[in-house]
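So this first bit is one chain, no partners, the form predicted alone, shown in structure tokens.
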Amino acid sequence: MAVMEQVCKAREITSVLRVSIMSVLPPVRNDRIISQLPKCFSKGAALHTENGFNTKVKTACQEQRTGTVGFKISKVIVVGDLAVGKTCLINRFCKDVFDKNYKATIGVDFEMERFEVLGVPFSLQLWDTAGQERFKCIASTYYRGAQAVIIVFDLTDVASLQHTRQWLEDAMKENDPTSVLLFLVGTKKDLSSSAQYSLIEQDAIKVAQEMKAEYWAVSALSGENVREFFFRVASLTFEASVLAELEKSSSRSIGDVVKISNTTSNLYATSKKKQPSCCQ
């Protein structure tokens, strides 16, 4: 009795936190509302192809037992070429404009998306970095501790495509791969013929299942799968957020609170190994 008296206490310390914290807060937007997993892409290249959520997620979300995931930002670094588009990606989906007066990001800069997912507040701070090498050392600065890496390509420039292997090779240098959720974007599809597009959709998605990453192709100017990927991006970073929230729990539980197996561990593990810092 005594250990189900501390579980409900814990539970009720929770609920006032959360409502405390949520008080603070503006409520989330209406199109910023995930109740259920956004479809992937494509099916040869995603990151999983199951219809919803992973349902030691939803249980957890449902029963409150997502810990401090639902307050806390998780960070997702976008790299990739010069002029590929990253920056005109993101303001797309955060600010729905598209700026035809490029300008090239000096460093770094970054943007927060508030989302719920599953009844649960959730953010993505979105890291624009630079593509020009001269600031490729300030920016790389920047990657460490990133849940989520978007390596963006240009769909009508096959040498940035080429490219994306050094991207995705400089930003695991500064994170753990087991933990990191990758995602291979081709943007200025509106540029791209039907036939051009195909050829090149074929690599890119040979590159993605070489990097176990999850392959899109969007356009900043029509705004063409650019909502869906970043939904997709919010959601698959939620769930494993989540689960790995539950399995820090199941070490650490009182009782039978919470039961998880350790077979949920390292879902989207890449085979890249650590490398030093090419700053240091």
Ligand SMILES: Nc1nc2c(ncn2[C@@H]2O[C@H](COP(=O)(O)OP(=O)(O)OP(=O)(O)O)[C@@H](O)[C@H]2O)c(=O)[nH]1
Contents of the next structure:
Amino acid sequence: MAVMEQVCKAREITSVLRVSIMSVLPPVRNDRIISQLPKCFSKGAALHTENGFNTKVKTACQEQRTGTVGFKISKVIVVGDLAVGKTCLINRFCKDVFDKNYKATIGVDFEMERFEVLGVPFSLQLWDTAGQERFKCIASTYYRGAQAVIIVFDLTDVASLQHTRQWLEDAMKENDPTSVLLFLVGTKKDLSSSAQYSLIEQDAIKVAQEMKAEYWAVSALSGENVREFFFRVASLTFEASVLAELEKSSSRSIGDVVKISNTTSNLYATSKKKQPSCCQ
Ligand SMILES: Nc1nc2c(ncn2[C@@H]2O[C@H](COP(=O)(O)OP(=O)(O)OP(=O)(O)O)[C@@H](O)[C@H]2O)c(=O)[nH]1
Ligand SMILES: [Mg+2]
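Beyond the form predicted alone, can we have the form predicted together with the named molecule?
Every chain and every other molecule in the complex is listed next, the one we just looked at coming first.
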């Protein structure tokens, strides 16, 4: 009974917290509502090619069992060579603008984007980092704690594609490679002819496969694939967050079972793992 009361109290506190956090964030725009998993860009280099969201995730959302996901802010970092178009890509999506004049990012900058995925509010913090060598050391201090890393290259500049491996290595020094989602994005699609594009796409898909990244080609100037790309980032990051939350809550309940059985006398008879070292 006392445990139940505590659970109810914790739920109450959680919902109060949720309401107060939500009230300081801007409301979700009508054009940021995701009810279906957006398609990948290329089946040859996708994080997964399923048609819809993971069934466990869909059920958890329907039953409102998404834990803290609804009021967490997921960090996404955007890295890549100078002038490949990182800032323009973010600005096209977040502000629907395009600036043809190059203004180098000094250190870092960030934008917040709020989505609603399968009825659950979900926020992304997009960190736009500097590609210029002299600002790299400031920028890299912001790499830590990313849920997704977007590595950007210029589709008209093969060297910028080659440098993506180094950008990945630097970003991964600060993050857990087993839990970070990777995206490899070629920008300035409007500048390459279809023959040029096909050539670089082959190499880019190879690099993406090696990195286990999802490949996209976009244009911030025309807006081609920009919205589709960020919707895919939001959806896959959301899906991974809900799955992690479900895993956490299932390991919590397994922990509870172990605790209860701790009081029983035949504890070591059922679990070898739990045997004290003197019995091994
Ligand atoms: N044609 C075309 N030009 C682009 C596109 N995206 C960016 N540019 C141009 O490329 C230049 C560099 O763009 P930025 O977005 O500032 O590059 P960045 O990667 O943020 O550069 P740093 O901040 O120095 O790392 C600018 O002159 C942009 O106008 C695109 O999709 N098409
Ligand atoms: Mg920039």
